[in-house]
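As a starting point, one isolated chain is supplied in structure tokens, in the form predicted on its own.
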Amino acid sequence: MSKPTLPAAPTPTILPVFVFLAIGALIPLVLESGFYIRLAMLVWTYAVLCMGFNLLYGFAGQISLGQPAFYSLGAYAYAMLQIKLGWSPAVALGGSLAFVAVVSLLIGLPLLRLRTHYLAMATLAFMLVENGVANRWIDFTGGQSGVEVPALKWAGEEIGRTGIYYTVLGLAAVVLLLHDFLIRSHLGRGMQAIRDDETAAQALGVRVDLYKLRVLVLSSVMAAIAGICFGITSLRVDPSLSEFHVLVSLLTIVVMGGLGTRFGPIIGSVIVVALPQVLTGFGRFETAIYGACILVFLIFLPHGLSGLVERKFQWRADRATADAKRRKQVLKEEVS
């Protein structure tokens, strides 16, 4: 009689990532309205922004409120490198990401010595400083009017709305694949160890300071990519990118999608972008209903929609493993 074998421990697969990307690739073929395609680009932009925050806070436990600052810096750098230096879009993309990485590194070295709400307040102060510079350095940033972002061109001609959408989708795909890889790798487990207990993680050999600095720089670069996506879509960059409403939107996406989950940033972005369009028919009650929806998620779905789905699949996998163990135990007893 052959021995029964237990199923391998369930490991997250990359298949759902390609499902999301396939759905995204089909959107321009299904939605012909330019308004809805623009909403789809906004969904991917916010998803990229929140993936960086998800790694930094959801997995590494570092409460940083400065993501909108890097979001704005990436957009401004992308525009200025083309306007002031005449760089091509591709070179400006790389240059802006390198610039944001250096800034985040310089900011992170002193700030990551802080913890909990002290780190949150320090990064919030950095966001306010960046917003103040963007508003008041009128000769360079254009002040409240902002600056125009050069349109994307192919063979000397501006690309259309569909081409812009697929450009944004391509940038989002790179970030999504990186985000998912980090979560499923040993790096993700190291970040979670730091989140749960820094002292214990260090005792287990995790280089806490290095991990925290790396994830801060990486999340800042992701925020910069989101800013570039916004600039490509809107063809304008202004100080509103680092104002409180962006931070509020980011936190709302985290609440509704699920903090510390694989696909919370995408699911939350879909909800936050689509929900106001659904609620416009309620007129003056729109804000009240929107706030009530957030309260419902906080009370009944503290891990967001993505957390609910992931927990359900994990429960089913754990139950299958437990059933297999019970069958093996029964078989051993019968044989003996």
The other form holds:
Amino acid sequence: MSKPTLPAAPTPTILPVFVFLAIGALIPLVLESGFYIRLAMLVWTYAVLCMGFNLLYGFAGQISLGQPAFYSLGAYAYAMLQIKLGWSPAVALGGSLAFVAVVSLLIGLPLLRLRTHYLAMATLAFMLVENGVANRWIDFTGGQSGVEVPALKWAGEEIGRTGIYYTVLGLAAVVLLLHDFLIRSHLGRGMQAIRDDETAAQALGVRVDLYKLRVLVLSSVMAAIAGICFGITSLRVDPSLSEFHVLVSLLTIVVMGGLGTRFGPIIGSVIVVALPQVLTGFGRFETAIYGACILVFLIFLPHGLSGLVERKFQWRADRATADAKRRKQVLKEEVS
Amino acid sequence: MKRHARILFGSAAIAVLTLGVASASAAPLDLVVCHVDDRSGSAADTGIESLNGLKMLIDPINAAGGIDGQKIKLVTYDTKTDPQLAASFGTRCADDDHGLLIIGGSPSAVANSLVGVANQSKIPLYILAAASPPLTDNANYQFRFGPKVTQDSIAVADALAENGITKVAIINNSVPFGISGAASAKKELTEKGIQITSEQTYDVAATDVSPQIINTMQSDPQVILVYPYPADGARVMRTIRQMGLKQPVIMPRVGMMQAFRDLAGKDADGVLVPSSVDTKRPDVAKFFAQYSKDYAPLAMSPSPVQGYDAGTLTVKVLKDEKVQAAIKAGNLQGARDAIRDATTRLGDFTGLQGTLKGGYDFSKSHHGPTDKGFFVFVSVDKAGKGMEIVDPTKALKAK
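Alongside the form predicted on its own that was just displayed, please also present the structure of the form predicted in complex with the partner chain.
And the full complex, kicking off with our chain again.
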């Protein structure tokens, strides 16, 4: 698999992050239907899942197709810790994230020695193994029926859909802020250096192995948070969380939103969650139109919608800088 | 005191009047029924056929003026074997379309998602072909029309035990249907004292299943039990025939599917299937003749009759007095609860699925078909084009 050609580094401002979160916070006030709130929850869930993938592949250049496995593991661990050990939701949240972090660390140590499609295949195999275990260890995982996730409660009462939405939004906000901070920090620049040329990055003092392992663990934990968001939304976890359609959705979000961009995961998730609902009116042509949309994005918007917007802003910023330089030069000449 | 009493009485009268006007002015609900099932993807046949079966019942009723002058509005969603998409469509039906009832869920994973929606949104769900047993455990809003996989397994184990079969090999694919089917069969066969000589699993996309067939052959079974999907089922049968295995092959559910029979062709001939459709019944034969005329030639399949039977009960419950009262009052949740209750009251009936000895048994504690008398055995013939009801004793001994 060839390395992706990506847009220039993003403008380091946190304002758009707060704009996205403010829009998210207003959604339940604008949309009263539980259906739309559910769609919004799914958008945030997929956005969180893809933010981890974005860090790992988009910024660090490590292609992992095992993200659905961590997504599923996080959800199962969150449910099991409550059901089997009687942990509270908050403690189960911490416990499940720690569990996934340890698993990804153990997986990452041998797997990150591989590169490109070898790494992709190895992580894909991990996903298949996880899915096989979830399906076949029927006594523990419930097999294809899965397990029920206990409903979130507040003061002994089950919280409603809006309450669940704000819980999901809260988790997504944490991940979004972390995602944005990492991209704008030295770790983000280190990841991009690894993506562009591992040898050159090492020569510049980037500890390549350590960085790769860190970002794998981090992206797995983000996938686990997404799995927990899905669990508290749907109140059930089953093996379908680590099946191919999740991987396909993940890759479609990347194509439509934009890989290696700051907001591609959110924009791509909005499209991937909303598009099938919009296309239901087309009947039997629905799937064909969905496929055609992906093709259009691949051909005309290879960096996705977010890449297009970010590039436009970058171009404007570059032009403003060039104008300022030119004016300064003119002023200098006039003074002299 | 008098003044206070007058104010109180006046307020109460205004409140009663306002409530009365409000309830009187609430518009009756539309009779919205959602069909949420796979019409593309690996289980597309089941959803297409069940929708056709459902339409065969609803279209004539609508053409005749509907129920009490109201036509049934059928909203359809294709779930593409994607459980998350299924849950979104289910929620859309409940919250956005104001559906009274969801019919669908042929693959178990899709049905599983819809069960979550049914319980969260408190909307009745008529599950179609899904085989997973726990779908109706401790069920409240969900009812199943297709039998549990354990019911197929019991029918197979009974037939084998009655015919003195003691050694069976199991081959299944690695998707949930294959895994749960094999697990269920193993349990029922073991309980009957039948030895499992070999258990082979293959990937659903595997192009070569000869290693699994060789292992099966070496274990020397009397009967081979296969749990595939249609395409891989055809590959399994082709390999079994190429390797010259003569043992009878039993293929629950998938053996009846048109896609399997088309792909396997003459290799499908002789495959035995425990069938929940008895085409010797005149009403069932008439139904399939009409189906073939309206849509496409179809020898036999449980999906259209499941759709038709689900439609039959839907119409029965929609005509129910309490359901109609809630519908006319514009009380959506009241109507859904009334549909759930009416299903348990009216759901003891013989539909097109099952035999005349066993049909549906919906009550407060049982939300599915009867445990006994629901199956006949059929054998595929005419190079996959036909199916014939057979006596399992003769079919198993003839080999």
